[in-house]
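A single chain, nothing else alongside it, follows as structure tokens in the form predicted on its own.
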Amino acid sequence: MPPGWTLLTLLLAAPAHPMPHPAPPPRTRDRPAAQAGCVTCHPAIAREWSESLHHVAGSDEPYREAHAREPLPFCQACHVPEAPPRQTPSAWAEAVGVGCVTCHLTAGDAVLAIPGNHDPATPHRLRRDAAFAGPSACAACHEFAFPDARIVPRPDLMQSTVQEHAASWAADYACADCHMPWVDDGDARGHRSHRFAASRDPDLLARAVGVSARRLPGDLVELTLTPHAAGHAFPTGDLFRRLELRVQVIDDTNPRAPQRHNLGRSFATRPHGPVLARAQIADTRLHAEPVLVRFDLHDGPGPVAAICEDLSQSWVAWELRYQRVAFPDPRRQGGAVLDGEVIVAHGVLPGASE
């Protein structure tokens, strides 16, 4: 970081150059050729990017299935930003996803970069911008309203990660501090990791939240979720992401289904003048304060006689799962079709006599 720069300077800097954006950038260069040049000259970073969700943004199966259900240009603009959103993307644009050129070649021929102490000899010009080190680099693709925003007086945000970050304990830190940690290159400089750790990284998810569990009188189980390393709401991003808490009595002679409780955002379609628009009706995600959830072990599925059963000696298993919901299933309460989930934390509570 150059002398005189502070982290606050970087975070508050107004962009002097165009930041990464879902709209297709000006085609001032042959972008496939430019992307190939990035990969050739920066092989270590390219390997990291090749393993990232950015790389598969336009080709992984959950996105392809979702886009087949709702083929909106709005979605393609972020997931396949190297193609015009209203056109069928080329095989290259779909395969590259969010590429090197998407974030670093936002206008003209100069490569966008963070402030540095020196400019090494490069085959291209550099445009160093303090804003690229802060939330502005991520904001255009990670905070936006619903597609119907233009016709709704006060539209809800479909994703609100940047606002959540600004209201969190991590407001003075950059998104990259967690999602692009420094990697030792073996020299004095190093580089930011381009694996873009996110919702499919079990270690990152485990650091995001603390979970404690205890038994209470009356066969109650209390789980407390405490925000830890997440610098935004947890979960954030996609409107259908959610947490699922599970509690289950361990009984080999009388197996029981687990009780479940979901934390996430809920939406409804409501009239706005002559049109219908989507609006948020509830947000039970983990924000700045701990969330406490209690389960009555007698409320789980089972015969009515179980209400009077003494469960104080029974062991109880609990889990916290991070779920990527493909789409809600309206046929049952809390129902959903998942495209994946990660067990973030789990444990067992012994019976009273243990």
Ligand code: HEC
Contents of the next structure:
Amino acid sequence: MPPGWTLLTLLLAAPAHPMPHPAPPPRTRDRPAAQAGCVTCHPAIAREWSESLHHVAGSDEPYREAHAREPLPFCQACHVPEAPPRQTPSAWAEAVGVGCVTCHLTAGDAVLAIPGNHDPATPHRLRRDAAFAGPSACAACHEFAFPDARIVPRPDLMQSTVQEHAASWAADYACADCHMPWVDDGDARGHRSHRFAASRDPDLLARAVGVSARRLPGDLVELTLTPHAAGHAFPTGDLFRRLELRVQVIDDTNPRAPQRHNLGRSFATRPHGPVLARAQIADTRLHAEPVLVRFDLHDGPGPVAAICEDLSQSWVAWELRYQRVAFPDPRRQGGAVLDGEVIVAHGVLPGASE
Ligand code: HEC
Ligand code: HEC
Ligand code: HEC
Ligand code: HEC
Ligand code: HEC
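Output the form predicted in complex with heme C (HEC) next; the form predicted on its own has already been displayed.
Let's see the whole complex now, leading with the same chain.
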């Protein structure tokens, strides 16, 4: 095949209306200058973006530490999308993270925007595309497989938010409908928030789930988690995100450790010929259906939880925590090193006779 053909094939294979995607960035315009322009002319949006995780995707501590443990060019493609993935990124690309240009300048010089019924006078050209108003605007970065493609034909997904969303009650809503709420910026029109708060937003997390708790005969405690406002699994995103339920007998004279139960995904390595590929072995997160978890108060840790002890009069405290796990700790069952956590719901159940 003559060299010209290769180029032609590449051009034909490239999508005609590219949506935001991981690196490599398009080779159009001076990207640092273009980014600086967006920030100057759209200050309210720029302020929100500067406080978002998108902006710190390549520079915040959780990512830097995880990338140091697993230093793959694959990671850099999404977390530092303005740098070629196999090169040491420029200080600018690392600091800008997922920038305005990453999502809005995906091909050529025209700024990607959703269809609108009036065209404002803009100092730049617009490329209006209906796909940008749907999950396609996020899909290339928010759903992807383990980098095992050379080992197995179809590697398991490391993040599966888009697929979870398509299977959820919220499939007809765009990611932006929930993650980019309209905000007032003083002018008549307002704009879509670019803050993208989620895993550090206690109110949003609390809206994702309803929790009810009750006591059952035989010193059992039953907790029911009902899915509410999340348009995908709860939690979604990073493979190590999980929920932790805690139940604890309240006993001031004889303090006890809580019992715990985790809901999340778990992974193992499986042999494929001579090498190991990663596989998902369980997914106990909250999807479309309520999840019911029972605790036997006599199973609690510590010598005090004697089998025949009467716990029916004891008060019981319960808690649901959302946890950002940095990495699982294989030395302990359910053990993990946490980047952070949020108490999403909690309550107390009185003893039987109260
Ligand atoms: C010289 C100032 C200027 C620069 C630089 C600039 N914009 Fe704009 N932009 C405007 C104005 C003015 C409008 C029209 C009014 C409005 O929608 O805010 C606009 C409109 C838009 C719209 C369309 C809103 C609609 O109608 O759907 C998008 C999206 C946008 N800009 C994004 C960007 C991005 C991304 C950059 C950087 C690549 C950028 N702009 C750079 C001034 C600027
Ligand atoms: C170029 C890749 C890319 C695109 C496109 C992209 N994201 Fe992200 N997004 C990321 C990365 C990387 C992070 C994690 C940053 C970090 O914390 O290190 C992230 C973080 C987020 C978070 C915060 C998650 C948390 O833990 O709180 C939300 C919410 C989010 N994105 C929603 C969206 C939505 C909605 C869209 C589409 C409109 C979108 N993203 C498009 C790469 C992308
Ligand atoms: C119906 C509203 C809704 C829709 C639609 C929706 N989300 Fe969410 N999203 C939430 C809520 C609520 C949370 C907080 C609870 C949680 O973490 O799941 C959240 C959390 C997240 C997080 C944080 C990760 C985590 O720990 O769970 C990411 C990333 C995210 N969403 C991305 C997306 C993407 C990408 C889409 C589209 C494919 C999308 N969301 C569609 C409501 C929605
Ligand atoms: C993670 C991807 C992403 C990043 C980063 C991003 N945008 Fe957007 N932006 C979008 C999407 C998606 C929409 C359209 C949302 C909708 O209405 O459906 C949008 C809409 C807009 C609009 C027009 C709609 C409005 O609300 O007025 C402007 C202007 C804009 N963005 C500017 C910027 C600027 C400036 C930056 C950087 C400071 C930026 N964007 C960063 C994804 C992004
Ligand atoms: C295809 C894009 C993509 C690739 C490749 C990717 N990530 Fe991410 N990463 C994301 C998105 C999107 C999120 C946001 C989801 C969430 O917050 O749960 C994220 C979140 C994270 C977080 C949580 C950040 C925080 O502050 O909460 C860490 C840590 C992380 N990624 C590390 C890595 C490492 C290490 C690699 C390589 C082994 C990698 N990522 C590869 C897209 C990607």
